[in-house]
Amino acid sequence: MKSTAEIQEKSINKIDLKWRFIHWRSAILYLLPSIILFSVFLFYPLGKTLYLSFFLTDQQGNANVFVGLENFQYILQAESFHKSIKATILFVLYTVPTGVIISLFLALLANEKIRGVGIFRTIYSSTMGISVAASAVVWLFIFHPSMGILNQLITSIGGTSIDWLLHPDWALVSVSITTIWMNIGFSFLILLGGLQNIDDHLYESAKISGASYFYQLRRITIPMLSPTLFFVITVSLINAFQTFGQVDILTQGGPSESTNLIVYSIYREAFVNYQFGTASAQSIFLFICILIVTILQFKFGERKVHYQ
């Protein structure tokens, strides 16, 4: 014969399964919306990719012929993937470290409370507004080796005209000092907010102390605005590694491969070459490179985040 105490314990179990149940239930109808989108936006087309790039594949994306690894051999041994990973490196490191300096140089000065601060905090975020094809044409013209107004500037101080578009050494920086200028705008305003929330009692008790203003930047702003200079530069740097409207608009991957980025040269082997098996293995290398990247951003940066 079972005991009460056993009866009831069974009873409160399957009460709480049943909750538990309910609840699962419940939070599965409410994800379900997301759970599609990321299905058909995201795991899909993720599948896909790893899928076509084991194949060689026709001119329509079709898989034909299971080759197994050799797309990522050949990938692995190709000259110009060397050059496109270089370009995109090079690229990286041109515009994440520089384009948060600036930004954060900017919210500093945006974050002073001065009389007509406002207009100067809409002009550094107004390159958010702007879309990449109408930010690449402007600056299309800028960097015009007869008309660009960079080069007037340049020449009328006695220096000679750059190609800037033209030239291998010089098409990397000018397509980086684009992005630079485009990227500006979301990263200023991400650290203009993490500036506006850190107390000013802080600053106050620091100048009771008599604290200079370079002591207070490194003791206390940097420190509490690590979190958000964390999400800005993990934001930037994967950003940076998908970099591909401007590339197209400027240079469309030259002069010699110099701004032959890794998702310019995907684009060019899956649409213009229609080698949709290469293609798809270079993405899937992109997508470890910047799974990579992430998880050692989070295992070693973010030890360095103070959280309030």
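Positions refer to the first chain, counted from 1. Source: prediction; values computed, not measured. We call the rigid core whatever largest set of C-alpha positions still superposes within 1.5 Å between the two forms. First, how it differs from the form predicted in complex with the partner chain.
A displacement of less than 2 angstroms separates the C-alpha positions of F300 between these two forms, with the rigid core held in common. Relative to the superposed core, I22 undergoes a Cα shift of 2 Å or more between these two forms.
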Second form
Amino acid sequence: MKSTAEIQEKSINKIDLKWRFIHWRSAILYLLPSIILFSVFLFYPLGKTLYLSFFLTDQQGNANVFVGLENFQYILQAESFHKSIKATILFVLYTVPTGVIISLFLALLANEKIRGVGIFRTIYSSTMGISVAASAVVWLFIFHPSMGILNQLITSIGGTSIDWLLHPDWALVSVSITTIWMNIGFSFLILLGGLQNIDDHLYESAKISGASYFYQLRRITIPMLSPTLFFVITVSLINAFQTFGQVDILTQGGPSESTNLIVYSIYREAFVNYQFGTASAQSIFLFICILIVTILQFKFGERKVHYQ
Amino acid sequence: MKKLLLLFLTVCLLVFISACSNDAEGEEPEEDTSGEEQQTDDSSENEDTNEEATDEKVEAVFWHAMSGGGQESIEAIVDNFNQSQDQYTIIPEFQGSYEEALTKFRSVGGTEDAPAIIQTFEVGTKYMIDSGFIEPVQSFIDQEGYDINQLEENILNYYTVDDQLYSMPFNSSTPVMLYNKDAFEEAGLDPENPPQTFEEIKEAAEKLTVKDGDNTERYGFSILNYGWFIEELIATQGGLFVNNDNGRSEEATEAVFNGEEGLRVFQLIDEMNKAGTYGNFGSNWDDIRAAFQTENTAMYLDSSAGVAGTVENAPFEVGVAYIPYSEEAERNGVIIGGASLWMSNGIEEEKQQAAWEFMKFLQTPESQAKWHIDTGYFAINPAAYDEEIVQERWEEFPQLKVTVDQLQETKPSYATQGALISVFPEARQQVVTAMENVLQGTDPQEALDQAAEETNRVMEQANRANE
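Can you give me the structure for the form predicted in complex with the partner chain, which would complement the form predicted alone we have just seen?
Next comes the full complex, and the chain you just saw is listed first.
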């Protein structure tokens, strides 16, 4: 009796294993397309970047002198990289909160049920349809030192003209304004979608109990919108860290490196100076920064998010 | 939730569509050029049928970085070459800016896919020599006994390293000072006698500056925030940019642009900036040109290749002068800028031969005359200046001649030969940052030292990596 039980158990184990393998195999099969794509476009470049960050590269871009952590040591003590970090942090602080608040405000306006609101929705989300390059060029002309409409406006009402892109203090502000303007379309659209998803019954009940508009906003709209808000903030944050196009077109990182954001600095190291080692070290640094910020956000930010 | 999902999907779709349309836009120029290739191919086919007996032609690809008028001119010259003989066909391909073309060349250099000819800017010279991807044109010159003396000496000097001419000069330009003659008259200055030294610039700028309350309506003088101009202003005083004779006698190891010559330039900028007579219009060529056209600045430095366009477009009389020098030094002249044509190695020999024939064709007075009047770049072959079309053009724009005179009066020396360093783009960036710092009030010497130190570091790193 005992032996038959044992045999049974064994065979069950065997079958179990077999099924497990089959499950595993089909799981892998389903995952294969994304595994392949991720490996080619993400994991391999990531590995290669890490590898390059430990080397000096020659004129052909081959890694030929192993220097260990020297590239990292250098970027951490280099003044210009400190400036890049500072500029990036400032840039994130300038663009993300302002952009999200303006988009939220516009989304709330466009969520009202009035006639012709479709026109406004289209206008507010229209910046999404314009490429980074095109909008940056438009702003380049707005900020233009001698023909820019912004300075003409200011001087016509009696103010002093401002060196928008030529003064280190203003350049980052100007790039931020451009970025906020460009990102509003996307954030607006997502937030509007979130607002339309909120159940009308909640507002009806609130109205019956006589809650004011702002009370409704604080107690119903914002909590119900929090998953969408969380998504928008995360995406804008990552986007802000990775800003490149507007900087390249508006300021090329200048003046006095005041708009030399980390991604732009990486680009310049790699493709102007051909120092792939330093550029890779900076990329790894940026990767770690974004990783930390995103983890922190999920840890602390998500607590406040209310899922229905 | 469904609605949100739907929205998100449409967003994704939109992004996807816009990405696609961007791609399509990106492809357009390529399609254009391929269309043009088609045309040139067609025309060559026609020729084939006309002449019947010829063997198959050798095709050689020519990468260039000329857009706009330059591209039109270059394609016309290539067309002339393809029609002029029936052995070779040159296929011109636009590859974006100098930097972009060079980046692409890095990935195909030394392989069979490399173009037979690539146009590379002057600061890429050292890189190209060290890359091992190129065949010095000197080998063809020696083989054939080609008479190089017919070409402009001051231009050849730049591209001659260790007594070897590595690349064929093609589009060369130098800096000049452009000034507003009407503004000169208005300010009581002699429009035919522009300022020549730093002191004179300072005095003239004082008179030319027009203020309206806090706003400056017109600045006296401006320089583009671009390293090339600083290099030129140092060289014209006889100063070097890096040690070991500008890296010409031995590998450069240290930046010396923070010496007295460089300091004089930075002090000039600093003093004028503090006096409010120096206009800062950033680092974009179009911006400073627009500032001059709209009379926001009365004098500025520009490339000789920009003279014709500016003279034509300005609503006032434009004067062209030599670049200024310090009264504490002598005038040495200018370093040439622009680009030259390099020949790949590792490709078939007959393609190299095609490239060489084309380079020779380019240096004929007829091609050079066309190139000079179309673009304002110098004629590498001075005989081109005697061509009728050039003489006519000079009569129309006497300002163009000034640029040629300045180049021909240049005294050959290590200073005016220009620096030879592989990390030139980075060095330039450092100088620009220093310039911007000075405009924000940093001490000139301190700003220069910082830039020199940073340049030394990258030079040392590059030397280490390439040992």
